[in-house]
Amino acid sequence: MSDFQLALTNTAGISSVMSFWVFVASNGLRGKKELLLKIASGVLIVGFLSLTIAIVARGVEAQRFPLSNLYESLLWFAWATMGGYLWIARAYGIKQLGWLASLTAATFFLYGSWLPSSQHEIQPLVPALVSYWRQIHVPPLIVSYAMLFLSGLAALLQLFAAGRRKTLAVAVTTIVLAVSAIGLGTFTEIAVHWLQLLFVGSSLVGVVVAFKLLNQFDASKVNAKLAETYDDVSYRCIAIGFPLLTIGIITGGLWANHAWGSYWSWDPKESMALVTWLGYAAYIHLRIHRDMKPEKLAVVAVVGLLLTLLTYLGFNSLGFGGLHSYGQFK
């Protein structure tokens, strides 16, 4: 990795951290809230532009499309998360999603920085990835993951605005435990079956408890207009992410047939991608045809976030195996 590319990537990472803290400060300093929100958004724009140039520079340096290992995919995910939020903020005029988006980008930057140096350095492609299908199949998936993640984050804010603070607390705890399982699976030698239990067990229990607590809310803390806005933001993110996920799955099948002679082999990651797709298809069906309450749909979106996280990173770090193991380094 060149010094120029490293400087740009570090600038993007530092910008996401700074943006997060300025967004947080805007909630405490009410008198300067609007000014701080503008500063936070401006810093995030600097990070987004820096990361855009860094990704392009990595491609020029590598003389190939810069999306071939876990580290590069994390850069793309952070880029799509930052860009997705900036689009949402412009379209809806909302800023509070910014601290969650910048926190997510900063977390993925940190996760990537802790990966071994072999992931950071530009390496020759493994034979299985030497194909024009790589740049057709992978980018839509990574961008879809980022948009679906933003949908889940907007759903958390919807629960907050709807006064469902207990459900929100359970949802946040569940996400933290799931992320912790992936982090432990990546950087420690803990037996994978315990980590699988932590991720899957906490997710199942958390979702059930979250649904059961939905009827408990504080009417004095309900902001119906804001809740409706974040409900719409969550849906719009899925409306973008779901078609991209569909494209990614279809092109993955075409690539599989080209490489292995079969469109579908029930590989664990393929199967999990299908489960994730079905989860979001269920969300769209429930929203359009069942007229489900926004608070219940918010929990469904959080379930989708957990499925997305498992599909994207879980199969590399939790020992599920399969043919899609290019991101593994242990």
The other form holds:
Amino acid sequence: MSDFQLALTNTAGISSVMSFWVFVASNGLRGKKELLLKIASGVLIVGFLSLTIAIVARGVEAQRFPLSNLYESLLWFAWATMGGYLWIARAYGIKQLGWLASLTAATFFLYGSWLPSSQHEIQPLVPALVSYWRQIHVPPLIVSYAMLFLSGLAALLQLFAAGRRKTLAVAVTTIVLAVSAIGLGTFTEIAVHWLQLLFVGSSLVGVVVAFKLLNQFDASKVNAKLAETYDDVSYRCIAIGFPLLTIGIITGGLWANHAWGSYWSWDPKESMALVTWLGYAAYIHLRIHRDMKPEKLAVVAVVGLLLTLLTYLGFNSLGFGGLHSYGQFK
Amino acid sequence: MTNEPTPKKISVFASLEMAVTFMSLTAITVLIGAWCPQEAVVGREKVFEAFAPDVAKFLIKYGVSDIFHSPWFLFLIAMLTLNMVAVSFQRVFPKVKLLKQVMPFLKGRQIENMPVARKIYLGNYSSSAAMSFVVNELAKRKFTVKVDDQSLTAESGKYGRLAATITHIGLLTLLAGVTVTSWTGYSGFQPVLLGETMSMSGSQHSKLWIGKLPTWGVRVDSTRRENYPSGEPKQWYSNLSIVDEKGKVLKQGEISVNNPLSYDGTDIYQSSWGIDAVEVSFNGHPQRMQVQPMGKRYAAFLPLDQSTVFIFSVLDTTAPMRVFAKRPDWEAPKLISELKPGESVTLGTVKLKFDRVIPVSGLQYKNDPGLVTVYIAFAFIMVGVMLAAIPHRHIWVSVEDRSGNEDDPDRTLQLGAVEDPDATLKLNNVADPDVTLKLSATEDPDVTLKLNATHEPTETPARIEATHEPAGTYLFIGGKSLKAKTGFEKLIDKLVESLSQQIGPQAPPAVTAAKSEPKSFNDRLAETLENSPASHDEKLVAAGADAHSGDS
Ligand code: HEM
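Moving on from the form predicted alone, please list the structure of the form predicted together with its partner chain.
Next comes the full complex, this chain leading.
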């Protein structure tokens, strides 16, 4: 990896951390709120642009499309999260998602930087990945994961604005536990069965409890207008992420058919993407029920976030095998 | 089909609850299938590798390790299909007709009841200029606009409505294609040694329900591996001949990963590559030795005596073979010689010649008669879900004169028409939802009254807003969008803003409002009633006059 590329990537990583703190500070210092929000967004834009150039530079250096291992896909994910947030902020004029989006990007940068250096280096491709299909199949998926992630984050803010503080606390705890399972699975030798149990167990318990707590809320903390906006943002992100996920899965099938003669082979990662897809199909159909409470849909969007996380990172780190284990390095 | 469709009885299978339930159950089932190694994909051994023997036996017994062929999974797919067929014909496909539906023109009063609604006071500004401004702005934003004198309707994203229909047609087509494939198609895999011929029936192949396997075979004429400079494999190639039973060559071609050879509807793919054996001769006696993968290389072991072992290590078909000797008292095997194919070396009394490497080409083949159908389905599904992202938006605009006339029905406020169903109105203990505030008794006919009701559980103080609405011409704009509501509201606000700029600063403010202090509703009402002229015997009428005086 060239110094130029490294410098740009680091700039992006540091920007995401900085903008996170400035977004947080903007909530503390009411008087300077507008100014701080502007600064935070500015810093995030700088990070986004440096990351864009870094990714392009990596492609030029490697002389191939720069999306072939876990590290590169994390860069793309962070890029799409930042870009997706900037787009939402512009379209909706909301800022509260900012600190969550920067936190997510920063976490993924950190995760990426902890990966062994072999992941950071530009490596030759295994035969199965040498194909133009790679750049058709993978980017829609990574961008869809980022959009679906943002939708889950917006759902958290919806729960906050709707006064569902207890549900929110449970949802956040569940996500933190799930992320921890993935972190432990990537960087420690703990038996994968325990981590699978941690991920799936905490998700199941968390989601059930979150649903149960939905009717406990503090009416004085309800900001109906804001809740409606975040509900809308969450849905919008899914409306963008879902077609991308669909395209990613289908082009994956086309590639597999082209390369191995079978568009579907029940490979674990394929299956998991199908699970996520069905989960969001269920969300969309729940939406069609006009009488579904937005808070319930918010919890469903959090379920979606957990499924997305499991599909994207859970597979390699929690020891599910299969064809798509190129990202694996242990 | 000219007359309105009569409401049909909706089949139980056509319910969305059922769809969501089965989608969730299918998702959970597939999740389990993703977690547990599948025998049909990776073989039964993997199940035993992944779990303790008891657990593995349990999973195999209950079909968890072959979940995608279990009756439960077939049941789920069948239910989803039934559900989708029923819903499609009863609820989804009929929606296509909505595309032809014409939006009716609406009056200001109806527009004001839209989820998003704004009102602009036009003052002296020409109403036709305002209309054409709005038409232009909407057209710029890709709305289809219809104008009728003083009102218009606008629509965008109408084709988003086709999303459900197209997606569901795609899904049903997909199921049809998959069914055709699984009944009449076949596929299989066979590792084939250099020079040998594979027959479909002799390989590991899928069960064929209808039809029979071809009789021709596939011969591997040559096969090789291309490496990166680091020694990592870059690509695998095989030159194949399709031969009939008598050995006649029907077709020839080279394949590599991602580039198959097609013959008679069957595609043959390069799916793996390896080295099976090396051939060496000892003093002219050829001998074939099986090799095993060792890291990037392949190695064969030949014990010479009790303690010495010869190791023959090869990378691919062309690179030199390395010959090592290993003894227990040596720390590492010693490299004795490196031989290119055809070269030889004399070791003591033995002349060792490296003849050649026997590679094995992993061939995957398939015949998939449903493929075209599946691809068409893929196209439908992709288009359908993309359409679902398009918000369908309706806008109505109407320019109307508000005369300020007392008899104008627009000047009456229905207290029952509060948006929040949980709100109750307490007007000095009058909780009659049909109470109507008549403004006819106020001194200023231009005052309208807007009441924000108390939300029972929250006890937020109610506000009384009195709005001064000068008699004159107003432009009403409003509409709805089920998806991307916030974006829609922003769009309307932007439009209103630019229209207001167009009207110019000299126009009087369209709407002036006086908000009361957030006192409790009852206090406020009591205060209002005290200040009101005693001559009015109605309880409520004076509120407007009071609020209006705070206006100036
Ligand atoms: C399995 C049974 C299914 C049933 C009973 C069902 C039913 C429905 C219904 C009633 C609608 C609403 C149509 C409308 O109001 O315009 C709808 C919309 C839709 N469905 Fe399904 N569906 C099923 C499966 C699926 C699946 C597996 C997908 C996968 C993507 C899917 C994708 C869609 C999409 C994209 C829409 C349009 C949503 C929108 O306009 O926002 N459906 N479905």
